[in-house]
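Okay, so here's just one chain, in structure tokens, the form predicted on its own.
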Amino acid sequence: MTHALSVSPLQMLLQRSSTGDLVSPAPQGEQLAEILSAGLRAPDHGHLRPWRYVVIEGESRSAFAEIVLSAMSRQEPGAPEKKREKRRKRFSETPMIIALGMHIHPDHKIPVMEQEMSVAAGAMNVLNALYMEGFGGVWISGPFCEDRSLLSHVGLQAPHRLAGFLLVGTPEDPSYIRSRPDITDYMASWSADMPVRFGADGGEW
């Protein structure tokens, strides 16, 4: 199910796109374990190992979708019904959901932001690994991810938190590649006698 070996690893990274249009199957067993293991290769200053992955699939999805909706009612009481139904559908019908737990040490000498960045880097590794294995995913978050009751359902007591969820499955359209901006607008060469400017910023300070 992996992508063609004729495509270089770099080209695969350049082609990866997030997609929420997902169908079965999702990775299972040893393949899933290896994909999640890619997350543990993220930079980890202080070796704190802040990554926590909770896999939700099968019949558990519908029950978890109701937990998400309850969290939305508390954290986003003004959310329109259309948004609530979209969340219900995503969490109950997407083949697999992976909660991105952040096991945080707030009093450690390593800043909390660096711990959070390690979790984010791990999530990106997982998304890349999913794509390389022929699957797809999209990273979602929102105020509902801050809900303490929801967090307790995925084993995260204070001060631990969520970085969001990965929705995982097989892309309905595996040929889809989202267009990306030109890198020349987002990179610059540093010189001691010239200010750094980026095309993406319009060259303005």
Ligand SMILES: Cc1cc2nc3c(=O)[nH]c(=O)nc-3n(C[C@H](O)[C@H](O)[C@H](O)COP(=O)(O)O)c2cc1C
Contents of the next structure:
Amino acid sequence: MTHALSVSPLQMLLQRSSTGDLVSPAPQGEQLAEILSAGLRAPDHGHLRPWRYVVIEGESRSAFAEIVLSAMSRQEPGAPEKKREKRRKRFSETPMIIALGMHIHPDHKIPVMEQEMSVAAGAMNVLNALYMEGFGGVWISGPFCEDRSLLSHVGLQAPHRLAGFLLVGTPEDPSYIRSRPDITDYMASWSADMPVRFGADGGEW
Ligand SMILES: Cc1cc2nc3c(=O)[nH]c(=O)nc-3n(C[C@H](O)[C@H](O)[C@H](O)COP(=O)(O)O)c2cc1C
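Please could you give me the other form, the form predicted together with this ligand, since above is the form predicted on its own?
Let us now look at the entire complex, which starts with that chain.
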């Protein structure tokens, strides 16, 4: 399923909203490969290719949900049972989960933050590609993503880490569009004799 061609690519970017209310199907096969390939089009200083995607679906989800809960026990020991149950449900019932691996070179001349930003830019491309193909998703994270045991289960040994997970499927309500802030509060025209101020900051520095 793809969106009506009458909507321009820019309008699609402006309409995309994250959602965790997802049902089947999730993309498969060649379509999934193309959507993830959009992630590999992210800017990548030094061509370090830091993106690693691990796809979790079907029967594997419940086993992975248990790994998430074990990681939570270590990283978020005070988490209320309600939060644990929400995570269990999300990881065992969402049609597809994609772990966003960051293959990091800590001592490279390209700063680690730039490597991480490339993974983030790739994740955004994947979210946009999902939406353009009629799917949806949401990027989630939390202290459990730092857990070294969980990281090893998705093939990430130190110093490699996770930028979080994409929950992926088909939006329950495909017409949902979140209201957005106004760009005039977030942009400024620079000139040599005027200080830069943004409406978003109440006109203050
Ligand atoms: C790195 C990162 C981590 C996030 N982690 C969570 C999270 O754990 N839980 C959550 O509800 N939203 C999280 N969000 C926010 C959602 O992904 C999403 O941006 C938000 O629901 C607003 O939706 P929008 O993308 O339509 O603006 C995270 C966003 C980013 C960029």
